[in-house]
Every structure is written in structure tokens, then in C-alpha cells.
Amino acid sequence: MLIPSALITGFGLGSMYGLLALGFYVTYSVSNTVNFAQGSTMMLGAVLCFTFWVTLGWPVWLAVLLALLACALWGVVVERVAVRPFVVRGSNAWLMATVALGIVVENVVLFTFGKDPRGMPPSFLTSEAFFVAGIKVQALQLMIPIVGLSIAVGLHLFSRRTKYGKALLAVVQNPDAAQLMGINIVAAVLLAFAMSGLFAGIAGILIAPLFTISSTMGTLFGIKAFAVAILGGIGNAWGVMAAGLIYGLAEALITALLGSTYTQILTFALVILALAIRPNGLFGQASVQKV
Amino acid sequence: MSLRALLLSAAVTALLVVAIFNANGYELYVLSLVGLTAIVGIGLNVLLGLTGQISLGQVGFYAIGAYTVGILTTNHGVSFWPALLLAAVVAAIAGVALSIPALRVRGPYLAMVTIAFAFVIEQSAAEWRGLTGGWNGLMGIPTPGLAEFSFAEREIALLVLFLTAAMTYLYARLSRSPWGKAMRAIRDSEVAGQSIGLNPMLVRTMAFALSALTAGVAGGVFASMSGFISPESFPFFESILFLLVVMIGGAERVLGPLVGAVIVVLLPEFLSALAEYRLLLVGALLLVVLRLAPGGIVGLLARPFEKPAAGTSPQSKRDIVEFLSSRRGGQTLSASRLRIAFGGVRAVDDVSFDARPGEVTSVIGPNGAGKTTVLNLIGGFYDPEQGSIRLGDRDVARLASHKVARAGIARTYQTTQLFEHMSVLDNVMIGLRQGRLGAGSLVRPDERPADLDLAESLLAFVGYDGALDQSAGALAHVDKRLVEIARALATHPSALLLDEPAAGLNAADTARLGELVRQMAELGLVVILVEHDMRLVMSVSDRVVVLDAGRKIADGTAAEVRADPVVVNAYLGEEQSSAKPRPAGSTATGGEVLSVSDLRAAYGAAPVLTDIDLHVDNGELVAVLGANGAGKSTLMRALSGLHRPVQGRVCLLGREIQNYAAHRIADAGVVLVPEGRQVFPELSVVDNIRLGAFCRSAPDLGNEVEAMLERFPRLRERRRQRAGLLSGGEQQMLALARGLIARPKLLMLDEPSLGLAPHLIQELYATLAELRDEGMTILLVDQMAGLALGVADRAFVLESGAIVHGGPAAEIRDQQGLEKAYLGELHGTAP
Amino acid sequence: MKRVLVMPRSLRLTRRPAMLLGMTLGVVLAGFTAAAHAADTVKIGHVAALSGPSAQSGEAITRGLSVAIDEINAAGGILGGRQIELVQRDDESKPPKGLIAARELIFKEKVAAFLGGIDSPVSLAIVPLANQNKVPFMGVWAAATPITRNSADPNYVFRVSAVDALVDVKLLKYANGKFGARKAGLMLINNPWGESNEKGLVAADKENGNIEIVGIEKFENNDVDMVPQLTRLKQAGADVIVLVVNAPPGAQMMKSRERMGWNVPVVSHWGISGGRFPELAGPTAGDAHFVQTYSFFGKQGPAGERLLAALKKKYPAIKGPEDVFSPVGTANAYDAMHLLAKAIDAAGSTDGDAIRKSLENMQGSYQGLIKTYSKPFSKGNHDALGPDDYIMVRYVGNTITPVE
């Protein structure tokens, strides 16, 4: 009972980390940059959805849609304000700039949304439940991995089956040649950041009913998701998703078997160990050096 | 330190001392906190500023220092001073330990390792209760004292002031010491650092250890100052603040962390009345500073005061001939049966040759022949799968490249690898150390007069006549080449490897370079020259080794090789081509598609194209010829928009496009099939072709792709395969198909025959002739001049970035000058 | 990786900025020392979480303090007509920030006394500073035992709030008495407050023969899913859960318990009353029985009526008792402020030592909100509230309802 319930927990959290980490993956593979404050975008998704749905009383579908749209737009804003100006200059201060923007948005939310953590009203997602092997599983717990994996699959199909998806892949594989095909790299990077924001928004909205909604809800998630992205080898969508599951399962299993005292120490120590052994992540590939 | 700097520092220190004696307990605490934060920043500056490595784990070292002092003084009765010393040692050891995984990774991976480290330390402090007091932390940590006298806030502030000043001074010393220079060198170019004997692992580990040590000291004082520490005193966010301190202040600047600490610590205090809004303001301010002051505040403030390099040009003060010939002379460098493969392709296959001291041994061959790979094998950058490399009696194959360098093999690079943010003089000075930095010289500036004289003399010897204090990144192209050679010579080598030193040089500079190369050989050095400029090769070489497709095809004196038909064929390609010239009478239909006037382009300060004028008419096939390094590819990149900015005018059908970005030029109808094919390796053949039509709406794309597969039947067989798995010839066909499906108004091809087997080249050119006859407008660049002229209507010859000939293809072919442009004149002296 | 992180860097070291740095510092210090000191008011400090996840607790305390100060000032102030001025500083729930804020209040603002916030770690960090500098520090929420029992002599730290050690005794006794539980599983937040209660509960367990602790589990503030910890307790045979945590993670615990379908009783410390617990925890919020010092629901005494009316007037968002979030913060702060003001008035000066002595020897009785205080503090006891002042409550809807 200990192990199966830990597996369910780990699977749910893991796909959440994976989903958030996919956001790091899309921007990194297209532009070699990330929104380091990805956690704050996730928070934005949850906060906006709550505001539209609960505070303003709009229909839930509209609330979700608008929140996701806003997150995608926010991704674009992050790129324009905190990433591009630095990349153009050849500086990597974008790392700190995205952190700064994250601090700003978290505090703006603190004053507009309120200091008070809020909770999503109960819905069928949390009230409906069924039993798998004697363990109670809520509908939402099932939905999170399903959505997470669907997005990974969707991302895969988008990039393999659609013109724009393939164009994005082309930018990843050879930016110069992609420009020669008439692909606008600047637009591709913006698109990647929009997608990154979208994924974070989805993660935020999905986690909201399980969690509490506040301006700081995303911080630790963001850091763990970054660990997951790095562990997965950041340039590999399946690797990132798999690393998310591994990380989530490791957390839950360590808690279940050794007790919660050691969870954070061990998971982060494992990250260091994994990178020491495989410097390009568990699923990453080394690039050939040239002079 | 100059007198003025000394006076200023003394004045600031005095001001602070006065301030300390007038401040209240709160102000003293905040001031001390500024100092401690600055100390951590100074340490981080060693890592970030000098070695260019990021760490988000500094708070971990800070915590280690704090807990060491806290535990020892509170629970074990150790007095503060030995405890502080131990804190520094423990933190430094932790730094070295962390550097083991940290040095294996780069960029965001490194950031993650350090983040994880910070979390592990914080959590361990919380859980290791017996030692650390768990979440409750350690309380009642005694303040420092001297004998019976126990320090209060004021004395602690003075202590912190002293430590901050000392650390700042030591950083200034370090940054001018051999170690500091080695750190910058590794940061600017790890590869070049290794080739002058620096061990990057050692240098980076030192930087990690130093940054950890300083953080440990600051942490130790912090514990004693605040009297209370708990895991919550060391949250991860603090690491971000430390990074901010350095970035806001100005990375690498001596005063950067001080200014950064003042801002990062004091600002929130000034805003404390705003309580809840201050984080918002801090975030916004951060963003503004990062945007407006990329070099940090110190960089911004210092800019108006910065003098342009104005030093004198080097004088010969030491006898270089004596210096260079004093090395254990007379060692032959012999490569024997070298072999290496990349992804199944044998880049170098069974190559053997000897290079003797006092001789210039040139390695030549068409593009992709494996010349640079041979240099990389000798230099230790690659390990050969088979074969040996001996310098005298010593086998140097499979040694790490910094050990190869220390064994006496120095080198330069195809694209110069100078330490761009260091001065010219420092570039050479660090070379003089031959990788041996010495633990004792950590904070001793690297300014021995004898070394300075020697470095200056070396620069004079190679013919550099610019300023000594000029930053290397700002040098003209030719000067970069010369300084790189001087740096290589500074390591006192037995053998010198030169990788295309003449690339991008004009004729006069090339001639001077030739003289320098001869001179170096005559001093008894082994000189191995890889070069495309045949005029140079033929004029300086005692011996020429010719490679083609990884194998040695000829070996002999310059005259022997020049006369070898195999060599001539390898360079110019088969004259008789199955591709037909344009049928007589059917000329191009006229009307200018592309017209280029006064086009200029440069890489940094180095001009690559000068005043290019050319035009391509509708339906014409125009070839651009020239030796490697003449600027052909740059021309293609400039026309296609990949190289920006350019000066002059480029018109497509009357529309000026010289300022367009590459994707807009493609959209406008100029399509480049780039050098090296550049297919999208992970996409299928069909997807690659379809992407070619990205810009236009193609409702019937399926059929158009079919039509392309008709034209290139080889691709049909592999339509579902990933393009990366195709052979070179197939990739070239694919790149062509990808270009054609865009229905270009002008199709440009850059070196399409490069690296292809002869029968594939024939097939390719037959296709080009076909396209021409179908009325496609084509601009073609190919090293295989014979082939290109076979299908072209008109041709231009490019030399050193300028057009030297132009006219109908047949006329150009009959000129004797062409072969000369490619293979050079035998022992001819350049103008 | 294609790109290596390389920092922008400058080329030349220059010493000119030293001058500018010096000038800046000069200006800064001038600003410091010029801080004016208004002599006609009595400054009372307050260090609490005004931002971050616990920000609401700070707000609740502020409300209690403000109403009390308004009342005192309206009645003519203290020390012969001097008004009380509240100076607040944010500690962001971080001890180092709290330490700096406390130093600022003591040295720069020169407050007569100051009050704390919800976070025990912050208060614990401030205690030595207050004692060193002889400035009375009054806890109004943080319950960690060693805050007041800190072995300093003389001790300048007082508290009008619950004390973990006493609460822990009460929790175990209640679990056994109310639910007949004999095996307690502890769910504790992984921070100093959790640790303080771990000690307290283990000690209480030794005293109480009817119930034993069968498992101790910890969790983090940001943990989403605590099913693994709860499963471990369930396997250990726990028949009651003793919860020590603030509202948001407490709600996570309740949701995890609901998710695994385990209907075990929950007895909790009061942290969960610090936010919108019913909304956060969902339908099972009412299953948790927890400690309070005061409830605004039900029949109010005169002080309760007065305070509620004042709150409604001052904060229009408050329509009734259900809108008084984090009620213990407001209630404790209200009483603490009045007690403090009386002590300062009685001391006849703003000298720290005088105020301490005056607090330790308060004469007569004061009819406060939570109870009627008579000699609330003594040299040996710096806690105004004891086990008899705690009540057990639970949420019914959004209403906190006594269950004893």
C-alpha cells in the first residue's frame, strides 16, 4: 500500500514537473535561453484562472481559456523585456533579468490578488474518485498525467506533422539554414516563449485544485522543474518528460520509504550525482567540439 | 597601485572609520552586512568575473563558514580566530569537492548543480540536528574578542571593514597575477588556454576554491556578528542576491562587488518604510540596471574615464634568436599511421609524415581533406584511434592538450583564438608561463621586468607594431594572427603548428607572414603549416604533404608536388565534364535580376569584402571563383542576409535588400543552397523538401515534392529517412531540391561539389546545366573552377575580398592566371 | 551545449569609482544619522510578515494593534497625554530580515517596546537582541516555547499568546478524551515551530499514559501531496492525527487525507486558523479540531462587542465575525497592546527596564478580550495565557465554532 500510493503521488507530481520543464525545453532548444522564473508564470495561470472563474464569476471554460492566453502572452513579454535585449548584446544577464521579472510579477500579484492564499472550489475533478488496486484515486490525479503526456504527445505531433512545428524543429537543428528557408527566427523564438508560458499556465491551472493559490506558489515548483529539465537533458522533449516522472517518483518513494526528512536532501543530491555521471543529463547527448 | 588610488582608498577607508564611530547599532549591523555581502561578492567575482562561470550556490559556502564558526565557538569552546581560519579551510574544501561535478558541466547545467548544492546544504543544516541545532539553529554564538576584550558591534564593523579592504586588495592582486590571467585566458578561450599549457581543470578548481573560501570567511564573521544562525538564515534566494551583487556592481571590476553590495543591501533598508512594496521596487530596479548598465554600475561610471589604448609599440629588448633557439633543439616531429574517424567517416586515414627542425613542412589539400584534423591530433585535441606522434623520443599522442603544449608543441588556430578581453601584452605574458603558474604566485602580480621585456621582444619579433595595452579583441585581423604567433612562441616550443595563418590577410601581409615563417624555421623550430594560400605555401615550404579525403596523396618538395597531376586534379577538378556548356545561340533572356554595387562586409574589425560590383541577368548562370579565404562564402552570406551588417547596395529586381534579414531575403526569392549542405538532420527527406516551400502558399505541395523526387531519383528511395543519415552527395541533392521548391528568382549555390565523389560531382553539374537550360537564374560559387566554368555563362574571380577578373566563362578559363590563383607560383615572391 | 555562459566583462580596472563610492557612502551615512526623533509620541514597534505567504497574519495583528492604539490615543494616550505611534517593519517571514528590522526599530526608531508576528523562527532570532538591548519584546502569536522561556535574566520577552508546550499537552489530552484515540500520528511542518512542537508533544506524551505517539512525519510548506507521509502513519496504526502547521500547508494535509479516503480524526495546533482554511481545505475542513485563544462567534463580552464594532468601522470589508480572518492574531494583539500601554503608563517612562519591571508587577486587573487579566506576568512567568485560556474549536462552514 505504501509503494502503490507513493507511485500514484509520484506520477502525478512528476508529470506536473515534466509539463513545467517542457516549457524550459521549448525555449532552450530554439534559443538557448529560458525563463528562469517559469514558476511565476505557472502561478500566473492559477491566479488568473481563479480570478476569472471565482472572483469574476465567468464561465469556467472562458476563465481557463483567457488565463492560458494571458500566460502565452506573458511568455512573449518575458522574451521581449528580459531575454532578447540581453541576447542581442551577447550577454547572459537574461538569467537574472528573468528572475527579476519573476520577482516583479509575484509582487504585483501579491498586491492585486491579495496576500491571502486561496483555494479552488471543489469540482467533479476532486470529488469524483475511484479505486485502483484498493487505492483511492481522484479524477484530477488521473487527469494531470493524462494532460501532461497528451501535451508531450501533442508537442511531438505538432513538430512532426505541421508546417510550423517542422519549422520550429528546423530552427532548433540549424538556425542559419532555417532562415534561408524564409523562417523568421525571431518569431520562432517568440512562439517558443509563448508555448513555454502556455505550458506553465496549464500546469498552474491543473495544480490549483490540488494546491493553494498564492503569489509564491510557483517558486519551488519552478526550481524543481528546472532540475527536471536539466536532468532530462533540456534538448530532448521525451527525456524531459521522463525525467519529470523519475523526479516525482523519486520524491514520493524517498518520502514513503525513508521518511520526509531526507526527501529534499536526497533528490537534490541525486541531481548532482546524475549530472556528475552524465554531464549532459540522463537523456541528453554530448555535442562534438570543434576548433 | 598608483599613489592616487592609494590616497583615494585611504580617504574612503578613513571616511568609513569615522562613520563607524558615529553610527548606532542598527547602522553598524547594516554596514557590516554590506561588507560581508561584498566579501562574498568578491569571491564570486573570481568565479564569475575572471573565469566566467556562474554559481547559484554561494550561500551554501556562506552557510558552511557560518556553521563552522558557530559550532566550534558555541559548543566546543574554540575561540573565534582559529574557528574563522577553519571555516575558510572547510569552505574551500567544500568548494573543491563541488568543483568535481561542477567542472564536468557547463551553462545551465552548472547553474543547476550549484542550485542543488545550496539546497542540500540548507536542508542538511536543518536535519543534522545533533551538530547544527536543526531548525532552531545555533543561538548565543559568542562575539569575537582579543584576549579579554570582547567585540561589540563597532569592533565587528571595523573587523569587517578591514576584511573587505583586504579582500578587495587581494582580488586586485590576484587579477593581475599569473593565476588571474590564466583564469581570464580559460574564460576567453579554453582551447587556446590548453594550447599554451594551462590546465583548465586546475585553474577552474582554484577559482571555485577561492570563491568558496571567501564566502566561508564572510559566513564565519556573520555567525559571530548576528549571534544566531539557522537554516533560514541561508535561503536559496540569498544566492541570487550574491549573483546580483556582482552583476549590478560590474563583473570582473575590482570595485564591482563593493558597489553591488552597497546597493543590494542598503536599498531595501532605505525602502524599509515602504515595507511590503520594497521587493517589487527591488525587482524593477534590478531589471532597469541590467538593461541600462550591462557592465554594471562600476562599468557605467568608469566608462567616461577609460582611456583608449595608448601604449607604445613593442621594442626588441631581448635576443629572441637566442631565446627561441635555446630550446632542446633538433627534435623531429614524426606522425606515423594516424587514423581517426567521426561518425563512420575516416577524417584522417593512415597518414604518416616527418617534420624536421629548421624546415617548414606544409600540409595542404582541398577543403575537407583532413588537414586541420591532423593538427588537432598532433595538438592533443583529438586522440588518434591508431598511430603515434613523436617529438624526438617522446610519444605525445593521446596526451591531454595542455601536456602536449608543455612538451613543446605550440599552435595557432584557423579562426584566431586570442584571449580577447586581455591586453596584447598579457596574451603573450601568460604564454611565457608554459602552464606553470605556481602556488606562490596566487596574489603576486605577473610583472617581472625580464618577462615583460621578453614578451615585448617577442611581439616586436613577429612584427606586431600596435599598442601593448590594446585589448586583443579589438585588434585588426592581421595583428590577431601575429599576436597569436607571438603567444605560441612565448611557450618556448620545439614545434609550431600554424593553421591557415594567411586566411583573410592581404597580399602584403601574407608576404610578411611568409618571411616570419621562414625566419622561425631557420631558428631551428619544427614548423608545420596548414594553408590554402598556395602562393605562400609554394614560397616558404621545404616539404609539402598533400591530403585528399583523409589520405596522403603526395609528399615531396614544393616543386615535385606542384607538378604532380594527382594534386592538380584534386584541386581543380576534372576538366572534361559531362555537363554541357550552354548551347550556342541560346543566350540568357536579359534583364537584371541581381545587381550588387560597392558591397563591403567585415568580421569585426577585419574587412572581408571590399567594393564588390557584380550583376546577374535573368536566366544567366554566373560563377564566382577564387581560392579558399578569398571571401566567396562571405559574399554568399552577405547576399543571403546571413551576414549583417553590410555596406553598399544589393538590388533584387530593382528592390534594395541589403538591410533585409535573411528570412525576408528568402521570402523575396533569393535562395541560397549553403556550403556544407546544411540539411535539417533530424527531419525526413520529404520534410526537408517541404520546408523549402515554407514562405509560399503551395496548395499542391504534394505533387511538387513528387516532381522533385522525379528529378532526384536517389532521394525517392530514401524519402522517409532522416536527412542526417544521407551520404554527402544525397544531402547535396536534397539541399538543391529544398532550394528549388521555393521557386527562387535567384538560386545561389555555395561550394556544391565540396567533399563529393567525382561521379556525384558530374551528376550534380549535369543537373545544374539542366536548370540553366530551363531558364533558372543561378549564382554559383565553387572551388572546382574547371567545373564551374564548364557550365557558367560568365565568371568573376575573387582574391582577398575583391574582384580581380570578370568576363565570359570561356575567356576566364583561357587565362593562365587562374591556376596561379589556386596553386600559386613556385617560389614566386608576392607583390 | 553550444553556448557556454560567459559573462559580460569589462576591460580595464579603474580606481576612479572609488571616489564616487566614497561620496555615495558619505551621503548614505548622513541620511542615516539625520533620522529625526519625534519626542512627543511613544513609538511602539512591530516586526511581522507583511509580505509573503504569511502576510495575512501580519495584517490581522495590525488590525488588533490599530484598534487598541486608537482606543488608547482617543482616551488621552499614555504618560500624561503622549500618543502611541506604531512603527511597522516587514520580516518577510525570514529570521535574518526580522533581525535587521528589529535592530532598525531599536537603534534607529528607538521604540519603547515592540511586538512580534506569527513566525516563531523570526521571534526566536529576535529574542537575544531584545534581551541584550533591554527593549521589551511582546509576542502576540508565535507560540514556540523558548521564546519566553529563554533563560535570560532579566528577561525582556513577554507573550500574550499560546505556548507550544502547554498547547501540546492540551492537544494529546483532547485527542484521547474526545476521540478515545490511543495512537497519535504527528504531522509537523518542517521548520522551527514544528520542531518546538515535536519536543513539546514528545514531552506531553511521556506525561500522558493514555495515548502514545506512533509516528512523526514532516512536510514542507510547498508540498502538494502528503499521501506518502499519511500512509506511513496509517501503517503505523495511528488513530488520530496531531497537526502543527499554518493554514495553506495544513489544507494540503487535509486534502491529501481526503484523497486517500482516511477518515481519521485530526487535532490541530492553531496555525490553520491563520488563513482561509475552509476554502483551502475544501469539504473536510470541519474535520480538524483546533486550539484558539478566542472566538468572535457566539456571545461576546463587552470587549468583544467593542472590538468587533471598531473593526467593522475601520475595515469596511468586515461585515461580521466570519470576515475576521486569523482571529487569534487580532485578539492577542488587541489585548497585548492594552497590557503594554498600561505597563508603560505605570512605569512612568519609556525606559526598557522600567517597562519590564512594570509588566512583571502589574497592579489591579484589566478586563481584556480573551479574559480578565490580573497580574498577567511575573518574574518567573512571562506568558499571560495558560492552558485554561485555550478553547477547542472547528470550522462549520466559514464559522469557527467551539466544540468543548
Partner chain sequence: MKRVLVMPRSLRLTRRPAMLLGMTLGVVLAGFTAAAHAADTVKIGHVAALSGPSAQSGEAITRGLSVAIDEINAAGGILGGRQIELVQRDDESKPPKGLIAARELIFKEKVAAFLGGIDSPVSLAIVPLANQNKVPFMGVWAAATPITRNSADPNYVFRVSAVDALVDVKLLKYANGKFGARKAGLMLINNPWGESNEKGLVAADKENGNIEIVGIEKFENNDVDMVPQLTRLKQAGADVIVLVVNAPPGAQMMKSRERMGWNVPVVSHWGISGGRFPELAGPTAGDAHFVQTYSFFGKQGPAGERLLAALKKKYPAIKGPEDVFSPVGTANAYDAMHLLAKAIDAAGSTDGDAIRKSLENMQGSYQGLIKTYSKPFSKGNHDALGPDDYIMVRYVGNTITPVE
The other form holds:
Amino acid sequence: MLIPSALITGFGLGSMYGLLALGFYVTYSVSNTVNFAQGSTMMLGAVLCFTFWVTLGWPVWLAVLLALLACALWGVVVERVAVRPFVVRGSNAWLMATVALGIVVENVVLFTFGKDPRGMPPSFLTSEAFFVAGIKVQALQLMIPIVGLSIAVGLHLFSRRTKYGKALLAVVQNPDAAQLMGINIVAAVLLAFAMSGLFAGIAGILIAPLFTISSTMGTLFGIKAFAVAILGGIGNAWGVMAAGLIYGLAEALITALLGSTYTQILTFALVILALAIRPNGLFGQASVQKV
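Got the form predicted together with the partner chain; any chance of the form predicted alone too?
Chain only, nothing else included.
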């Protein structure tokens, strides 16, 4: 039962990694930038949900809604404060600025939320379980991949089948032409960062009941999600989600078979090896250079 159980765990973790990595995909596809505060945004979603629900005693649906709204708004703040001022000058300093902003958020949460990790109280999603092929599976473990894959499908359909989605993709390809066609470049980029924050918030709220909540919980998750985004080919939504599943399954299997001591060593080594063989990612394609 060890391997089947690891596969179920890995599928859930992989879906969460893929969901978090979709935040990198959406900002890169629209603005050719990424939000390195994505991990801290995930943490923010979990902390705010806990605060609204447990500390303040608000209904769980309201706590989730407000936490997701705050994460989306935080994504907008990141774009306005740490990305746009540098992009308009042609500088790549937004790379460090988003990292720094994420560290600021983590320290603010540390001083307000506290340094002691906390756990979400039991709920239907963690107390109810089902048996799949004789293996006990929590409802939350089934919900995470359903939500993650559903968002990936919705994002793919939105970007490829709707005029608004195509308009967003046109922004990064040729901003001047997109603006001449009536596309609001500023609004498109803000929307992309809001979606990025929303995806991170969803991932944080879903994963919070399975881990302890703390100001530093998003750091390693953010690094892994970026690795997943690069591994999948950051411009391919399906590739990013597939890479998340592959990474999650590999991580769970290594932990189950070899122990947690080797988990980070081998999973990141596999990422390096995969990128050495396919520099554009497992599902990415080399960009065409016009001369």
C-alpha cells in the first residue's frame, strides 16, 4: 500500500504545485514578467483564511472569499509597486523587487500572526474520507486535484477560445499593435497579476489543512512552483500543470521509498537534469527569432 498511497499524496501535491505555477504562467504570458512573491502570496491566503475563520469566528465561506479577494488585490499591488516602475524604464530590477516585497510580507505576518505554526481546525474536507482501491483518502486530497485541473482547463479555454483571453496573450507579443487595436495594456497586466494572486491564494487555502500555517510556509512552495513552471515550459498552461503533477508524484515516491532526507536533493536534481536535456522545458518550445 506504500506506493499507491504515495501516488495519491503526490497527485494532490502536484496539483497544488501546478496551480501555484499557473500564477507564473499567466503573468509571463501577458507581461513577460513573473511574480517572485508568489510563495508569500500563497502564505498570505492561508494566514488570512485562518484569521478570518478561526481567530475572528467569521463563517468559513466569508473567510475564504475575503482571503482570495485580498490575495488578488495583493497581486495588483505587487505589479504597481514592484514591477511596473522598473518595466517602464526597461530595467529587470523587478526580479529583485518582487523577491524583496515577498520578504516584507513574510516579516509583517511574522510580527502580526506570530512565529508559532498553527493548524487549521478539522472540517468536512479533512474528517470525511473515502476508500479508493482499499486506500483511505481524505475528501480534501480529492478536492485539490479537482480544483487545480479545473482551473487549468478554464484558463486554457479562456486564453485560447475567448476574445478577451486572446487579447491578453496579444499584449506580450506586440504591445504597440495591441494598444492600436483598443486593448488596455495596463488593465490587462493588472488582471494577470490579480489572477496570479488568486491562484496562489487558492493553493494556500487548499494546502493549509494538510500543513501547519506560518509566515515562512510559502518560501519553499514558491521555489518549487517556479521550478515546475520552468520545467513545464512557462508559456504552456497544460505543460505547467503536467509538470506540477510529475514533480509532485516524484517527490512523494522519493519520500516513500528513500525517506524525506533525499526528497529535495533528488527532486531538484531531476529538474536540473530534465532542463539540461530540454532547456525550454518538457512541454515548451523554442521561441522563433525574427531577423
